[in-house]
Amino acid sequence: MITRLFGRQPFGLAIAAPYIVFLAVVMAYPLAYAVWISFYDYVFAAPGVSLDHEFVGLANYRAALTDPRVQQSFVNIVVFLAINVPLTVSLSMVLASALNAITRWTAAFRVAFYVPYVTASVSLIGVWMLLFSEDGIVNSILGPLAPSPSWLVNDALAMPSIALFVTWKQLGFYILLYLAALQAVPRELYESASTDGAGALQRFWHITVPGVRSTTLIVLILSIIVGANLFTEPYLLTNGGGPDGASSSPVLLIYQKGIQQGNPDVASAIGVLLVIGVGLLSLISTRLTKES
């Protein structure tokens, strides 16, 4: 009876139980509650006050999908992912391979790449604004070639600038993932390929890339999830998604509509649509990686 209820490893289940409860309370319940809210005319009420919430079906989803600001935010995220994900995968793999090959100052280089990841985004955003503001260091170097309007207030350059910032900040974490994966690739394969006359690029393409394929899938999915949850960067770098919504994100709109404007029902609908979109992108990435 115990085996039927708890499986063959009840001790393992007992160890995992706190984390299962944590996931249920922090993730599963809020997600289910958000799905429920998205089908009702829901407003926040004072503690202890009970309100009747009218069932409105798909009205909140129609309101979200027909809102030009919501449409723009999803387009912005597609632009962000189109820049961030390929850069993250390619740069982290190449840099990890380079770090794995060097024999001196290895720890120093690894720390240098990892420091931005563990540094608070607020402080790094201050540095980024110092670099890319209208009178910043980058524009001073470019001189007459500097864009006008400047990077973070330019409709065409605001979201790409944010994508570059997030890529730089997150890169250290993904480099460590690839470094761990590279330890499992036998050195003998590289030595045999070198003996057969394969160059560095051939060894990278035919040994490194296939050898870390499972890690590449993890990096793909994680970078998609991180990008879809973009909030801090447009909120601080471009003053809440400016200029004119060119750098807004769905999560930023969820905050604005749900908290600032008091429309949690529409905000929940946007959140559900975002979860579905991220799930589909992750599924497509998994399929494409396995087929390759």
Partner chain sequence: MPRTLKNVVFYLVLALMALAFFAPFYFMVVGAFQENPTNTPGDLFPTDGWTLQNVASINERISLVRSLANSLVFALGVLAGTLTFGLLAGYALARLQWRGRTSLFVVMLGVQMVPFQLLMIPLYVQVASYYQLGDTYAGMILPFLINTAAVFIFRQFFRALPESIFEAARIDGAGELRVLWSVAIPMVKPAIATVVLITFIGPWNEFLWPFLITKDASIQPLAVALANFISNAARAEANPNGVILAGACALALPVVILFCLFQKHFRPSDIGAGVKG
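Next up, can you give the form predicted in complex with its partner chain of this protein, since the form predicted alone came first?
For this one, just the chain is written down, with no partner chains and no other molecules.
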């Protein structure tokens, strides 16, 4: 009887139960709740007070989509992804191949590339703020070539600067994923290509790139998700999404509308729209990386 209900080893269910409860409480329930809130007129209630929430259909979505600041934040995140994602995929693939090929000082090189990834964003933002400030060291090296207004307070450069920061910070993690994938690409393929006279570039293009295709898909999807979650960098690096909203992100608006201004309903609608966008981009990535 117990076997029929719970399987041959019900002990498995018993010891996995805490994790199942965790997923239900911290993932499934909030996910459903976020979607629910987005269709209702919702305000925060004082503890212990229960309020009636009125069903408002798509009103929150309409409010979100017609708000110029929300529109701008979605445009900003597209700019961010257009810079960050191709750079991430190409640089991490190339650097992982290089790291995979070297035979000396391998640990030292790997550590150098991983260290920004394991370091707190808040720390590194503190450093970049100084490096890229008006009279920072980057501008003093560039001299007359330095942009004016400077990087982080420049309408056109604020978001690209953030995209570069995030690419630099996260690259180590994606290099790690590609290194794992490269271990599975058979060495003989490279050797036989070499004897057939293929150069390093040809070997990279015809063996490495197709050999790590499934990892490329994972890197694409993860970097899109990380990009869509952008909050800390615009909040700190550009002083709350400045100048004039040029670097604001949807998650920054979720925070401002939902928690600072007390409109969790509109904030949830922005979140749902963001997830739909991520889903669509992931779908396109899957199509693009499919074997033809």
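In this text, rigid core is short for the largest set of C-alphas that superpose within 1.5 Å between two forms. Model, not experiment: these values are computed from the prediction. Positions refer to the first chain, counted from 1.
S.K.: Any CA movement of 2 Å or more for residue 21 between the two forms, core superposed?
M.R.: Residue 21: C-alpha displaced by 2 Å or more between the two forms.
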